[in-house]
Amino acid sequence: MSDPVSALHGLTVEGSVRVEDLAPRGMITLRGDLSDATVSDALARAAGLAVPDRRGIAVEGEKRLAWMSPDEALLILPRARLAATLAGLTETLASSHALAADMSDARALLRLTGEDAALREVLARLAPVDMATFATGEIRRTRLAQVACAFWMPAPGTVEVICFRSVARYAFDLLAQAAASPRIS
């Protein structure tokens, strides 16, 4: 079995921002009641961060725990830990009314670095969300043109976004497109 590859290879474009396609990690969605003291403690144990707030993202070095919705969770986490950490949410969720489910190859990573003015002017031309108040710590499902997807700041400079690897290019070269234009005064 052959180690797996990122969505494009690696491919990263130069504008007004850096637009790179991140290397492999391992994704695990939890769909479960996250207000349910068994299926958030679970989740918080196998993150080893605390689970967020509505619409929010926890952040430590490579690992991310983000609040998708008031019944799902997604961790991202390295690709060595996937599996031990899979395994160990299923069998500690075995009674209850949960599911943890591995989306690594089903999603693909970008992240686009910079000033944060530019950052926020790309994500602006693409997505429907106010950019003047989006924050460190929170996270937006929402669409990059046509595409879903759901992005965060894990730090002042950098932005995450998370996509269908079956989309990823398309998403790679809006954001590419968006980083090239001219910036408005």
Given for the second form:
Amino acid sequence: MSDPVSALHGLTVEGSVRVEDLAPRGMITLRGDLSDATVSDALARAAGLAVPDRRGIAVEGEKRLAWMSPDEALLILPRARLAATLAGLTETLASSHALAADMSDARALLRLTGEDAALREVLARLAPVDMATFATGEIRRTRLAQVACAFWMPAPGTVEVICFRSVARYAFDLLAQAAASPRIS
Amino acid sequence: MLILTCPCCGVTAEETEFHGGGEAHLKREGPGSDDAALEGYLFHRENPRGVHFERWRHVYGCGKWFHAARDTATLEVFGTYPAQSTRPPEDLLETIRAKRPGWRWRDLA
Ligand SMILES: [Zn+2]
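Same protein, the form predicted in complex with its partner chain this time rather than the form predicted on its own?
Now the complete complex, all chains and molecules, led by this one.
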């Protein structure tokens, strides 16, 4: 099998906010009623993380477990663990009304690093989100200019953004340009 | 600009994160309906100046549909409520009655 490559081959722009395209990770989308204990227990066991509450995201190392909607969760994990995790989840949920799918190649994962206020301003320029109140542990599905995205802050000084792989270059350029423009606040 | 709160994910955002889905609480008329009922289902809409009930979708967010009550003249949003409703919740109707005495919309008042 050929080796996975990220959408932008690790493209990076340095500046007061650094924007980078991250190496490919495994991404599993789970569709199913997250309020159903069978579904959420299976997910928590597969992820090794507690299922987050509404609009929450759990972070541990390279793993992320995100609440995407009342019936959708996204598990991001190291690529090497993808196949076994997906197989395990599928087996556990065999008799549930739920579906786990490998979506690793559907999305790009970008990372912004820099001073907290600068990161918030970059996002505030592109997304209709009140960045003054956005907190670590929260995931926000929204838009960056004209494309759908989701972002979260895994730790202070870092923001991770996912978007569809087909618009990765557009999203990257938006973020890089917003990061390069002079600060207002 | 409308500021809507999605009842599914709880996000409050301006309207560009959402997509309007037209008038709320339409009853589908299909095979077996007479011509007048089908015509009404397809074409007749309220188009009020004032209180209105609509469907909206949180298209850039959680992806879910929901209902919203708003004033088409002032753009004030009275509230949002789940898509799984055949009529607006009573507390929302009370809010509208307090703010817009004498309003009417179809058989609601
Ligand atoms: Zn929503």
